[in-house]
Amino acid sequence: MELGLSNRVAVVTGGGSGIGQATADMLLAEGCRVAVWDLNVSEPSKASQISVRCDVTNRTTLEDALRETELQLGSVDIVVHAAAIGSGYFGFPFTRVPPEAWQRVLEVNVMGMVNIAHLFAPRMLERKQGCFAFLASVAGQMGSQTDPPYSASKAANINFAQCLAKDLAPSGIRVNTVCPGMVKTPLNESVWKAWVEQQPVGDQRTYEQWASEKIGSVIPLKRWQTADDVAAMLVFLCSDRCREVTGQTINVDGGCVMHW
């Protein structure tokens, strides 16, 4: 299928792993120009690549890094935002959680989307084209206690995604949000190493057996979910194929919401 993203320009931030390491390679390879915006970079594979070390938290480090990319890729088109962290904390219940881990998920994972929303909005909307899709979560849909900042962090995103998509659909911008399940990434093995440290010795599991049994309780189709299975969907809806989409929460979750 022709999904018409030949010679954009695409910044995917929390490029450097996971669900956004595996947008920013289907993005190149759809034919994209990618600067790829993490705190940890490589040296990128591809001419048509870039890498461009920036904190999602600092707006300094934010306009810098769009200067370098303009100036070596051209305008940004489409804006891929990947970057967030956990707390490292597991809850069950919310007060296992200290409140002071808190501050620095809402700050990376809330306000990193709103830096990223302000720096790119007004030069899309100046060209009346352009993008937005972000990566939340399952866990901002269903109040999951497993790390609850990261889920009331995920839930905001959602919501102020819809917020943004309201405010520049009159000029053509779209802008979409992606829910991932159960993937394996960093951050997912971060959850289970915050559990299993809270667990007595006879309770412990390997992170496989615990992946496993949490899988069959809350997945439906009983598998794992790939970083390619979110990427896919995060640059369909990047399209051309996608152009009447906007405002919308996809879930990439192997049913897990229609369990719930």
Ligand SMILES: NC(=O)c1ccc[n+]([C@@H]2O[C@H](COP(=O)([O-])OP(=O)(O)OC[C@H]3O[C@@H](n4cnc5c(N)ncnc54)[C@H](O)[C@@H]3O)[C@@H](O)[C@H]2O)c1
The other form holds:
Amino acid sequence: MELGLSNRVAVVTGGGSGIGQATADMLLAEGCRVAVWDLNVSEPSKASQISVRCDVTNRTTLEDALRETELQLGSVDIVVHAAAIGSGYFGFPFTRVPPEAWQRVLEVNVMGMVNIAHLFAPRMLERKQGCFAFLASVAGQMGSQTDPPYSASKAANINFAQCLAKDLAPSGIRVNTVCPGMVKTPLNESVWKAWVEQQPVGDQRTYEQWASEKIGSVIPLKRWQTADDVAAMLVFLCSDRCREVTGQTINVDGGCVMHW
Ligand SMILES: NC(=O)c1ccc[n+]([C@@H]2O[C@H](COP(=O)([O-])OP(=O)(O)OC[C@H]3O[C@@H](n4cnc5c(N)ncnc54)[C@H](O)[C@@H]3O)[C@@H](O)[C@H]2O)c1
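With the form predicted alone in hand, show me what the form predicted together with the named molecule looks like.
Starting with the chain above, the whole complex follows.
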């Protein structure tokens, strides 16, 4: 299927790892020019890619990143926002997570999204074109007890994306959210780490054992989702093939959450 993404300019936050990295690679393969924005960046592998170090909680670094991106690649058509963190705590029950530990998660996951929206929306409105795809999580739809601040932040991502979609639709700008289930990435592994540290020695499991139990009990398709599975949905959503799709929350989760 021709996606018509050739020569579009895309920014992928959190593109230095996991799902963001897979999405940046897939957008490049579709002919986009891609800026990877991350706290940790490596040398770009293609001429049509740039890497910009920035922190989504720091608006000055974001403004610098935008200036650099526009200078090198031109006006931005597509924004995929994948940068996020977990609390590093095992949050069951929630009293295990001190209130102070919520602060950084909300700062990165909620305010990071707000900062990205404020940075790009005015420019997209001016050009009357553009498209956002935000990463949230199934955890944001079901009060997952594993990491309450993370779950709450992901619910906020879904909700704010809907507000944005309504605001920006009259100017033809689309906003959608993708919710992965279980994808093997550093963020996912950090959830296991927080869990395993709390277990008595006899109850501890390896990352693979922990994941396979979780997948067996909550994912109907009974397998991991890959970063490419999620990237494919994000890239499709950002293409003109989805020109009538906005304000949607789409799960790439092996059936973990089923809407009716
Ligand atoms: N992996 C999963 O199972 C899973 C499940 C559901 C949702 N998600 C969501 O998918 C998205 C991507 O997660 P992932 O699993 O690929 O994680 P990851 O840890 O592999 O990648 C996240 C990237 O974000 C960057 N980042 C973190 N804080 C930042 C900041 N302040 N400024 C700039 N960059 C920052 C990190 O450096 C990292 O490169 C996240 O929004 C996450 O909530 C992941």
